[in-house]
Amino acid sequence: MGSEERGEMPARRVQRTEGRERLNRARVLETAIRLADEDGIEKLSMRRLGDELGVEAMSLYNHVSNKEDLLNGMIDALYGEIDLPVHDESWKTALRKRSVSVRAVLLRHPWANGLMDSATHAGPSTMRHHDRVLGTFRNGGFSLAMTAHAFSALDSYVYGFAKQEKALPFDSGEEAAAMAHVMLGQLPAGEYPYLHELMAKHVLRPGYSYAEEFAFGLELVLDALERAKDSTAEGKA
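Coordinates for the sequence given above, by itself, in the form predicted alone:
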């Protein structure tokens, strides 16, 4: 008599049943994010996700409506990882901290860069984030129009820097130095004087880290937004 005839379930089916019983939307999204982090968003499929969770792909539709709903939920979960700006701080301090947090999220989940505002049905974390950022600008004295300009300019810098940073062929200062040494051998000073100077005197300086450029550029953006806000206010005076 087979195990199923004796009322016993094969180990594989028991495992899948247990996995299905424990399954919920939060676990589905968490697992999907982890798979996207590991393999890239392009390799994420409902079948791959189901295999990872130990269930049939069709079981996932009890928790997400479709692939689009899955992606929207993943994006909303990432917005939940961003530190929201605090309104009892100055707008520059609050948005500086928030921008640093956004960059950290994008470095942890590089597949999300370019998708963070693509959700067709934004979730509560996404809406809460956007509303808080808008409120930070408005409470900081920005006009409605200037708030729209400032939000766009700030995020263009943050997302753009994170994308460029992830595309670099090195991760650490030591790797940057090694790459610079290689490039110096391909950059005759007489032919490429400024590239040679940058590599030799800046990238190869002790303790160099490309990540330092983020803070510098962020301050330029924030200072420029402050000047734009003040000039707009003066024009209305």
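These figures come from a predicted structure and were not determined experimentally. Just so we're on the same page, rigid core means the largest C-alpha set that superposes within 1.5 Å between forms. Positions refer to the first chain, counted from 1. Compared with the form predicted together with a further copy of the same chain:
Once the rigid core is overlaid between the two forms, V182 counts among the residues whose Cα shifts by 2 Å or more. Superposition of the core reveals a Cα shift of 2 Å or more for L195 between the two forms. For H130, the Cα coordinates differ by under 2 angstroms between the two forms after the core has been superposed.
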Contents of the next structure:
2 protein chains.
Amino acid sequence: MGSEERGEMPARRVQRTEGRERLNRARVLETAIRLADEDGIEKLSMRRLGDELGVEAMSLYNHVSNKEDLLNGMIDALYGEIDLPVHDESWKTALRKRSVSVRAVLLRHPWANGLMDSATHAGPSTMRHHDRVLGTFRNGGFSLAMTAHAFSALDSYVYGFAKQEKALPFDSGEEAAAMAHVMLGQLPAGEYPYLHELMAKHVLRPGYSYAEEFAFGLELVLDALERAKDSTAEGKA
Amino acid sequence: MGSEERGEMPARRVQRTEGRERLNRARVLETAIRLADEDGIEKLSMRRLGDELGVEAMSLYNHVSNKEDLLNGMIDALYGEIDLPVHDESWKTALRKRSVSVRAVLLRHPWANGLMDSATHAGPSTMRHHDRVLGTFRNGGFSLAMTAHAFSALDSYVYGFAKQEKALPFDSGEEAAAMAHVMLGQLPAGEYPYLHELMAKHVLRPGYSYAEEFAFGLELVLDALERAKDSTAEGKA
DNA sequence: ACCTGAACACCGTTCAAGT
DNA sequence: ACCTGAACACCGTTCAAGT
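Moving from the form predicted alone to the form predicted together with a further copy of the same chain:
Following is the full complex, with the preceding chain placed first.
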């Protein structure tokens, strides 16, 4: 079957898929990211991705070695979206901006954070990102050991916050407030007195937004790193 | 329906499934946790879990409403494994121990962290855990607003660290060192100078262990929270 | 009340075959 | 070089049926 298709080929080749670019890895990755953003990562299958690209699922294997490779590629592409720290600012300003950018990327692509710990093979954008962060600490006067400490502490906080933020059933906005209200009603005050207090007197305040906690913790960590750096610098000087 | 069950009951009931306990939710959850620990969460299917329990997959639906409920139940069971902060110690000591316990649980069950942000419906163990952590801050002299800050910052760090730790291709031990050596060889020093430096002069040191970074960052955050608490307390007093 | 068998609508991936 | 169709070995979940 399929041999009926042969016959005379026109001298000038017809665009095989008219009006549609040929498939390539970048197009596969960006479409996969869009699908994950729109419908959630659990709905992203090779078959759905193929459909979206006007191609059979099996064609994807020409551009991606398997689904794990697809997911790793998506993560690396997201690292490309993060603003790199710039070198003509203080380490603190540069890394504050970078951290805000990381969080913005994770808000845009909520499925990504949960995938990052299984993405063992770091791609080039990921490596470049980490290299620039390390460089920012080193050029800011951090010793090598203190750079390792600082890198770990800062990124633990930043990625951890994004994770907490996602897990929270409330955030801000009206529907969230309504939901928090319902939750409060179901919460046995006797059994969980402190949760009850937090919900009743803090979370249900008019202007409440969990998102604002990010800045507090970020400043807390950056200030603490600055102090840690200075104290060891004094010790050595 | 169900009225067919009436009739004469034998005086002594026969064990229905000989030598095997009857299925119940707790047994389903603990078996699922064990399977996830042993073979990884991606291998945990309703069918495999049924097999392990000597039952068809469909029987599980009598004890769990669907797979999401199963996963939520597993997460809540893990919260039961975490040592609660004890009230007769200082907030700092109590929360240090609790944080170490959280990390230990996440090391024992590496699949759990990635699931927590999708586990929207917190179970009773989860609620109790959070309530006790909040209570520890409150009784330690933190204002309600500062408790919210502290809770967010501390747990962002703790869960974030566990996440980073899992993502890292090296940790400690001999095979890890060998792997780091290979990675270093493949790392273009010109393109990633700071990554190269960190690997060559820090990670490949004989006694290196990323795990030790946990304590540094934990102390950093706890100390910073103590300072933040005291400075607002002064402001108010 | 709890368990099962068959079925449905999906998965990721392989392989040989097509152009 | 890239794409496809058929097939394999799986999924989660439903439903009617059994005890």
